[in-house]
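This document starts with one chain, in the form predicted alone, laid out as structure tokens.
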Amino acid sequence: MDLELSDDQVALRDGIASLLAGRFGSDRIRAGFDRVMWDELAAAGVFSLGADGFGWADRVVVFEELGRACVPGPLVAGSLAHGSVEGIVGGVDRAAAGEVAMVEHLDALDRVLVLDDDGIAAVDAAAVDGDPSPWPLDPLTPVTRVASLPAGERIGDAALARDWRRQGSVLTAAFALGLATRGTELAVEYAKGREQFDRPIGSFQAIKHLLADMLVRAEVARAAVYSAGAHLDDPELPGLDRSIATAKVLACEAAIVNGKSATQVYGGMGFTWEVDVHLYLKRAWVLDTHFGSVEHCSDAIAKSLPSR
């Protein structure tokens, strides 16, 4: 399996970058998600890509860059509902009896798709009734808890749910990839630029330690995460399941060590307001809960297991 990006896709990186770098800076990054910055990710294709003809490993691609800008919303649900249903759409698992479901970006969606043993439902977001958290995890992702989700519309079977966790936890997989390559960028740009005993903090060696392990870890990261991309496109080879835990738990646990890696090369700035690295952070710990947590596509990976 070839895991280098090829020319098209070299394009395809650099002008999502270049698009998210002029229109998508911190300041609006930080105002958080709305309907504007849905209708601009649109027009510019980050959802219609399966339906323009690009392959899962093109997505990923694109998937990485929305994460390396830690753009806010409902972007994986956006992807995969594309030509299925109409407007804004989140995702989310209908929870167990007793249980509460946590919907994301609750205001801003037209419907919300929940995902069960029966298949995928789309349902009504202004039938939803539930309480917003005060202080959700990721300030740019605002929680409503929903004590009961409505039976809503069924527009897919349980082969369909089955199919769009696997690309969902695939295009996760990429966005966590993007938040802990950026979180590298992060820390070593302010190594080289804070001081203490007249040296860059970078030219320490506990410094440079952590920075290392920050680029392994992403680095290994992308390759797991190229490969459920390619393997995506080619499911009928074996161990495809297997292919996206590993590429799950392998980026966001990059994710969430790079970010509090990050954080801890900032010093006491890396818990201010002012500096990005902690909106980082706190988007891989929420990326984590989706499609599956670290813990949980570990045992996954464990059970695919041969037996002795």
Given for the second form:
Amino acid sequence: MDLELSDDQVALRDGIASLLAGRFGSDRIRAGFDRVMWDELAAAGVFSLGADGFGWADRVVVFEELGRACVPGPLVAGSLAHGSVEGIVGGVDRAAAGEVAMVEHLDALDRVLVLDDDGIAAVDAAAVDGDPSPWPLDPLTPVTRVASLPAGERIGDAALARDWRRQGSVLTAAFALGLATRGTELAVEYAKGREQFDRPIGSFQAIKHLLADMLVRAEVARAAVYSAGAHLDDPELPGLDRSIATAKVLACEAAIVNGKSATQVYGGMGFTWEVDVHLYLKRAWVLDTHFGSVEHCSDAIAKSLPSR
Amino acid sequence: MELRYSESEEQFRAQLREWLEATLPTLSPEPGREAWPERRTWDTDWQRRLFDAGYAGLAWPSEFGGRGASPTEQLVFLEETTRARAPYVGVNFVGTLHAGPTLIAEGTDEQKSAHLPRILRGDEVWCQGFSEPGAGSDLASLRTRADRDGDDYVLNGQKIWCSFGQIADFGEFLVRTDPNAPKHKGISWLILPMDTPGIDVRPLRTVLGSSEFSEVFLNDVRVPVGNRVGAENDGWRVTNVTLSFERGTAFVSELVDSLRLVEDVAPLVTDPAYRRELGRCAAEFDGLWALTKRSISQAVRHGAPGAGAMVTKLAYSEARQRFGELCLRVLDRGALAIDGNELVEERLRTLALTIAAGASQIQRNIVSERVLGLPREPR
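Moving on from the form predicted alone, kindly provide the form predicted in complex with the partner chain as a structure.
Shown next: the complete complex, the earlier chain at its head.
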């Protein structure tokens, strides 16, 4: 039993963190996702970790760092589809066939994965007809309203769809964990430097307690996410789906609540476009809609508990 | 990262399970909640059984009669004993988990040999005399005086929140030996025999109506100077060394118990909104269970748990209160009579979680200053 990073995982984390710090700073992130960014991430091995022999717990470590840097783009879909689908791949997780879908990053995609209970289809992005939103909630996640999706090419059955949902949930939770962690770091840095009443605001208990709670949320979520990653590597152990839902609930909630708390700590600046905090909160809201929200995952956990 | 336990840990688990299965049915029924002399007998009998089977002082080094178990084995032990609903550490709490470890770290050879074997065998019960009516969160402001008189200290003052004070043989007491020094620098740690003349123990009734805590009044109580542990006026540091014994296992029993309660309560929860809240509570407890395992992994690897151990108390106490509140709501008017209903009783008990052993507000100060590096509040 070991839920601490191994030396190799520390090296992996530090490697991706320094790559992101060097090339994916705030200005680059704010320019949004594009083909060049995809190629750069692909060259760094972000999508091919599985093919390169890394396990899910390792991939979790990488996605946590991608989240800390708030890297935009269909990173989870690209990682799941690696080796199965060519080109830039995005994804739609469709609970029920036929419903209106919000497709993210459509303009930048070659293919759209459509996951539902029956299986996985790959659809040519060019064949998807929709209405791009001029004003997406997260400026770094452009969305297109699509009334119906073409059938596309069947690339996986129901069992594979279930596996990809599990894996996608864990990678999404890991990314959200990174958002929650960075939100805490940003707020702590600001609270140390910002002075009011002739003192750093971080010396006031009202602020400190907000920040302490942010750390608490991120630490509990981190343990749950690492545990779910290790569970994916050892799926025979009982309770796989519950551990995944737990990771998703705790990480997305941590990302959302920490995003809101960071906004509060930044005060008026937190309500501006110029400060990055809103980008972290908005992405958290986006990710909560992927693979089941906090509420839906809580329902799924409850369903696994005894009932009358 | 790896969720499976090693072969030797699984072997430890299997042997423990076997022993629990053989031993638990032979225990006499648990005495009533307020029957303190009987509780003492029952709890110390359990401690003696643990000792005879080699499970006493699991975390204690073997040279002091302990098992010297790894943090992971401690986790397994607490997990299995709680699951099997074995007796809780009960009246042995202060001796085995606080005073004993302090003596191991700071006691003289004489103090160690006088107390450690007896604590381990369940022959000796300890209580704690730290808090005072005027010294709660600000413990170092304590005012119980210990005036030197020849080879004795003479104690005068009042302590509060002494668990099991009414049936303890010894107490670990913090007293002020230098009233003129800065508050952290004038405190000493004493071993107080509880039958010393001048000690008056009065039960304190909690919101549960129970009396596991006492107030202790000290009136010219004479204690030999040789009962001091550590140097005079160094008691604050002596008290804090015990914390280094903590290996992230502090909430294992509570979490295992919480997860069992979730399973037990689940069939009663039919309303969809409550059901969702129950799922959310289960996620929180599962997350804390993972955090516990992570902290223990860090303790194994680095010798001490990381920041996660510091946040466990904060997160656990709130999660448990949230769950307790859900239980009351699910029971609806059925919750209006306690009548031995575990869930109602538990809800009341959880009120203490955000107060005892460091109020949540103080914990947040500590986390924000020590982990996040925020400036201190001016004091």
